[in-house]
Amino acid sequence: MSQTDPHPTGGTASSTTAPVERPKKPRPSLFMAGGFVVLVALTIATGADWRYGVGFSITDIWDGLTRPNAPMRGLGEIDFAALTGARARDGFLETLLMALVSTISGALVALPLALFNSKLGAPNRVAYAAIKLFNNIIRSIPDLLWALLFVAAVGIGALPGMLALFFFSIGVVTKLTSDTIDGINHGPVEAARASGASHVQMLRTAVLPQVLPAYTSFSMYCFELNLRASAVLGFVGAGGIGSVIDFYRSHGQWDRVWGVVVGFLIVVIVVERISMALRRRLL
């Protein structure tokens, strides 16, 4: 693009912007290279169909969804009139009250862990490594396998539902609480040492405040996540509305099973949507 601009000795003098280069695109690195073909053929071999695979076959995958079959019957007949039985909407209630109470509870307890979990919150080393096995433990046992101990501990219903979840969203949030505790700015801790603030009034004063909006946000992130696990924990006998889909689904109602999965996934997408837009506001 050629411009005339004032000359300083009364002239004119016409310049030319030079195009401006961009750097050049680096070439992938032979480590780089290596590793994705690596990865691609690590998964090819795990997932061919021979000694050490698991036979992963397209075909049989085409072959099992387009067979004849009462699941496929069921997805084009599919009875949303099931959403208004008084099955579905007591598996629906009983889902979201589920989820309410386990990541309330939950998240309760898991605060003060979280402080704890953390070196800056801590009140000793033993009190730190006891507190982070104690999480690690629990994060490291899944959702189905808690719902499936306390329901031979406490039988089948809503209550071994809410305490798989219960643990599961201490597991949870405690992690994800402690991670942003030690990233905080240290500035008012030390402002608070410095004015003779006991330990716990610094975690009160310093620490608290900067964590909450994330605490919170964590918080009903778990309870998104209970919502969802609490259609499979049903079938295993820990309630909610995933006993409502097993309930239709070991009666052959097919088309009443893909109704009720209809209506969960909606209330989960407007669950989620309101979800993010309170988190958003807080972070």
The other form holds:
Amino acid sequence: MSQTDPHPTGGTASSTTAPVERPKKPRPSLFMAGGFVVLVALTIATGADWRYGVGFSITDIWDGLTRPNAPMRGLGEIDFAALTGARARDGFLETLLMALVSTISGALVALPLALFNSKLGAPNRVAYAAIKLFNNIIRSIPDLLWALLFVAAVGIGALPGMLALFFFSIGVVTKLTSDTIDGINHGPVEAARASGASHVQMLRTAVLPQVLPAYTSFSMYCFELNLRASAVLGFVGAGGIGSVIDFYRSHGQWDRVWGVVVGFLIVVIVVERISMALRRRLL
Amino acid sequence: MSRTRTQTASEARFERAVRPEKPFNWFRLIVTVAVVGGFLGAAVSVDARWDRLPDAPGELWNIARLMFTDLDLADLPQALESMWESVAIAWLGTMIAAVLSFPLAFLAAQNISGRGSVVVTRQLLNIPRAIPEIIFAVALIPIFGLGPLAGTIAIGLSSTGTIGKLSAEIIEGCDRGPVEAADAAGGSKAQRVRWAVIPQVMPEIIAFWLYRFEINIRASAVLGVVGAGGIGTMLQQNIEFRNWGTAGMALIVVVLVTILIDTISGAVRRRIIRGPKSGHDKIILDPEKVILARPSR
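Alternative state: the form predicted together with its partner chain, after the form predicted alone:
And the full complex, kicking off with our chain again.
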């Protein structure tokens, strides 16, 4: 309310506020309007019950959930005794070892790839483009698909699982680290070049020290991802705790499935807490 | 000649110069020993048939050769249709997660909700974050039957955790100014959230929904392995029965469609966060990096 307002405040409020006009709302931009239309159209097209849709319906979901079913019944009587059995213990150990081996080996390979995957670190444009393409392809293949391919190549067991996680780690760590290299301080790089360092020497003395903390942090993060991913590799025969879950599921023992899943949940959350505390110190 | 004299003098100085000794770094030694020891110990104790490892590159090359020399264009329509189903599952799952996580994010944000609500909601969001989609999918298949519905709900539930957590962090990072202005103008709590918080955080949250959609496409492409719809079934069956040509076509479609959607979605995210001007300013667009850059709780 301005000070020159002759009308008394309160009382006949409508008459005092009448001259003050609300500013007009700006029209939504073409981008927003278009985006909204695409969003609604995509949601309807994908959700509708037709040839190219999922057939999403709330009533179906409600019917499914209210109907008695084995998984939900198992959730009511979770069997934690399944965790103490030899089968689950071996499964957890295998998962942990697989994640450890594949993260360390994958991260090791990812470091030179990350250097070459950035404009600064690549020796020439051809190598840069080739590494970038290679990394994009690796990253677009999901972990379970790698596992399928390696099971076909070397048979079932922990080995194809580790190979799958190895490739998955390369993709993740390379991408995150090379993005960091793009953002580093160029001062040390120029200093190294001015003092006559070769390309490799420049990378070693000017780039590597700057990205090492971030790289270590990404590798630890990748270990968390691998741990989570290794719980599903068993569904295609690539070892780990997933094969235990798959075993109990195929026998319809949902109480045990949930017991193992809860144990897995605890392992993942504990590892994540530890890794986060370490990572916070690094960055 | 003075020039050579200075030269020899500097050379002599150079000869006398001693490189400073590198300080011995205990921490580095311990970490190196732990990593190398951990790797070797794990590699030895894991029950894997390492003797098959030397065959792996050859076998993989063999499979790749069989896949890409035996391609049949007749498989393309089926591959595209299955991939579309995967994209549909990912999209709808992301929408479900967006709807579920949006209110939860406000309940989990410290600057909006009370302590009790924050602690409880955060724990609730942690559970789906730790469980992979496939496990949700196998539990949902006996309930909803084989097919895309189980996969969609699996993606929706498991994404709710990540989206909720990151949205809560975005809300916590919002600017106090508008909130105080709304407070000063007499806005209620709900009005403060509606007019001061939501307009600020919406671009970032929507950008993260899109980013999660990109991740979910990778997840939904393999849901079919357990029978929850999408191109995974086609991949799994053709790899299992060694129909390498058809599997190769499916693989090519997965890779190309994933890269294509990543590119489109990345451009849209950039436009949402940066606004209409196309500047050359470098900002972090990878939300995963944002989480890693400021690890919290």
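Positions refer to the first chain, counted from 1. This is a predicted model, so every value here is computed, not measured. So that the term is clear: the rigid core is the largest set of C-alpha atoms that superpose within 1.5 Å between two forms.
Chemist: Determine whether the C-alpha of Arg27 shifts by 2 Å or more between these two forms once the rigid core is superposed.
Modeler: Result for Arg27: yes, a 2 Å-plus shift.
Chemist: With both forms fitted on the core, check whether the Cα of Ala48 differs by 2 Å or more between these two forms.
Modeler: Moves: yes, 2 Å or greater.
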